[in-house]
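Take a look at this single chain in structure tokens; it is the form predicted on its own.
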Amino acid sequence: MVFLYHCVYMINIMQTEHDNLGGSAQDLPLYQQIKRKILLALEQKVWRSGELIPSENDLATLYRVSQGTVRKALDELVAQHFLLRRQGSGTFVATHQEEQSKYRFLHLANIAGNFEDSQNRILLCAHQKAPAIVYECFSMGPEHIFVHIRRLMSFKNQPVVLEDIWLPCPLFSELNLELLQSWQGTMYGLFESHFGTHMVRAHEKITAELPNEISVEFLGIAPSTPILNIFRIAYTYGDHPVEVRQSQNLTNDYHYANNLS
């Protein structure tokens, strides 16, 4: 597999201000300090994906600050998709099992601008060495082994996306073809429920290129067909990289859609 990563357009999905507890917390506003403490608790799995976290009043008591300070910290964490509020129930740790998170990391929309459910076919799941760019992304030496997944995504039964995904062992060492083929939800939902790894943000590099030989075969296109190449690094809490993904996308009937605010 040849990775093409010359960048002409870069975007962070669900970008945060890298709240990974670096720098001097004493220089931050109080609510930002509380936000960092909550993020650290999430990273340490004090509260896991989908779980109810303590109330604003309880958190205020725990951190010895006002309820208003806690609310401001929670507001930002909700806006950045770390937490989820449910009316009348409280605040929960965000999970990829929620219906509203279904398309959070999918940015390929149809001509009308709508996201569609895909039909997915797993072509490969192997434990092997990775391309050099993958080792660079993880700052790992060539002795490490990765789980390599190749997936073909179709929309309305037409092949549109070919993905190559690289996950570090031993974090995903138990991942196999049988589990992938039997899973009914999103791939990030699988990573979360079976391996305790919650993707919180991703960084993408997007280029317009010609397809590689594998994409020509599985997408059923001519070598001269232009495709959209998306190279993604996904991170879990603490800004730890846990996935490298390259996808080659046909854009005849679909386009990359991202709302900026």
Given for the second form:
Protein chains: 2
Amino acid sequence: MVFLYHCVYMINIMQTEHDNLGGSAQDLPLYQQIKRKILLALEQKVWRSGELIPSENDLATLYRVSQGTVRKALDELVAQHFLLRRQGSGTFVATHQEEQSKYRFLHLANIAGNFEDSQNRILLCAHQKAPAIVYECFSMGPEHIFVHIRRLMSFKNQPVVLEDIWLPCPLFSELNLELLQSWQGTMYGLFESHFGTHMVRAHEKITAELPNEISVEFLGIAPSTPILNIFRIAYTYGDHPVEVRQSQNLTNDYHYANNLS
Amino acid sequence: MVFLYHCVYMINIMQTEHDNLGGSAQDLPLYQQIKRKILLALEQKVWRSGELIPSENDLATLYRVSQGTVRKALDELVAQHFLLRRQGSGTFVATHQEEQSKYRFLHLANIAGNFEDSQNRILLCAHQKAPAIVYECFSMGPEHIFVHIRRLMSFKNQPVVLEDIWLPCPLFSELNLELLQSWQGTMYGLFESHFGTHMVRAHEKITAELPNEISVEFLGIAPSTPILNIFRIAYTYGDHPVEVRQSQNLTNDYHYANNLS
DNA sequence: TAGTGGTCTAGACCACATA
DNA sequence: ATGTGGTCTAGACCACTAG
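Would you mind giving the form predicted together with the DNA, to go alongside the form predicted on its own above?
Zooming out: every chain and molecule, the one shown earlier first.
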């Protein structure tokens, strides 16, 4: 029975939590405590991306709370895209393989406001030093090495985005050109399935700039063309930064679409 | 008793809904039906911005459902910023006067990632024709007139944003320069308190451009300076568009901050 | 002290997916 | 047929606000 299998893991985690919080759990509501425990289990990879987690009833038994309390914890985790519910099937760890998450981290739309599939070309994948800002983002010393990826994205076969990506090295050391070129799907899907790193959120700083030399070359534009510059830091479980990305976007035919609410 | 006062309104609304949906309410879950009724009441200004709405128990009695079902409807409305809960006090119609909504529709942050208060100068407030795109956004014929506002926003007394705002005319006809200049607070707060129009969401299209002549003049920049251009349509209850705004943002010292999740 | 929202429970029934 | 999540109910108790 799946339930018993998970029990072994979960009891460990429950007790770890118990120790950390000193019994009273800081007076957080029960459902918040359970939410934390599930998040910790996700961070510690008790359940992997795409896997089925125990049913609401099993979790309720495990945590010694009612099913309604588990449900409230799951509600929030689903709203934050950590989990995915399928009625009749169960609750699953969210992945970047799902159709619906294809444009979750890519907000570039055409004039009509629709998202299009991109054609991608990997220009570079090397172990290198990185710009100073990258070291700051990861709080790492200057001796560290990063995997540096450069990618050109085209829409309707017109180059639109040139991005430089830096990934910390112990974790992504095995990443190479062949793997990137053969992969069908989003980059975050690749990171998840081959490196066990699931991106949960990102922060972007958007500015208007003049293009760098590489953008001029690969986007085929004049050096005076205004470029939408996006500087992104992406985070995995536990708010650990695991990717820094700078992209230069040609916004003649496309725009960054954002909903405020 | 406040409860009885509201009953008169609510019963009308309930019956309107009932007629529209033909009894079976399209098989929507109860809490979704109640959410719709509350949204309709907000749209029809049964309760005004900032006002207390009936308690969960009163609403439950009114709609003949359990308090838990009302709560689930309110949960979603609060998450979408339509309502605001205050424990011990009650549930209120959300406003743009609250401190927390000051930067809800202004995502410009300084290098450290913090939001700053702006100094605003109204350059223009006139009843005018508008660019063609504005007519499209409102689905209005070319005979219509709009209120056109031009505003310069500065941070640390350096001009950073120049925005042009178009508002449809029957609704905002009374808007004038004196009112705009004397108003302390956000523009959406003004629209809400003086024109009964509460913005609930907006969509932005962001591009990099060269500045228009007016931006060159008022931002004090060279015509070749890249500018972050934001084209916004803002909506009130019922997804009716009520504002079109184009802003040109100088992103030398500030950036558009966006969280993806 | 009374009324409000916030948490938690227990149990019923429904809709859906899978075998 | 079974087990899953989805909805709905009724009731208890707690935390907070205000008169």
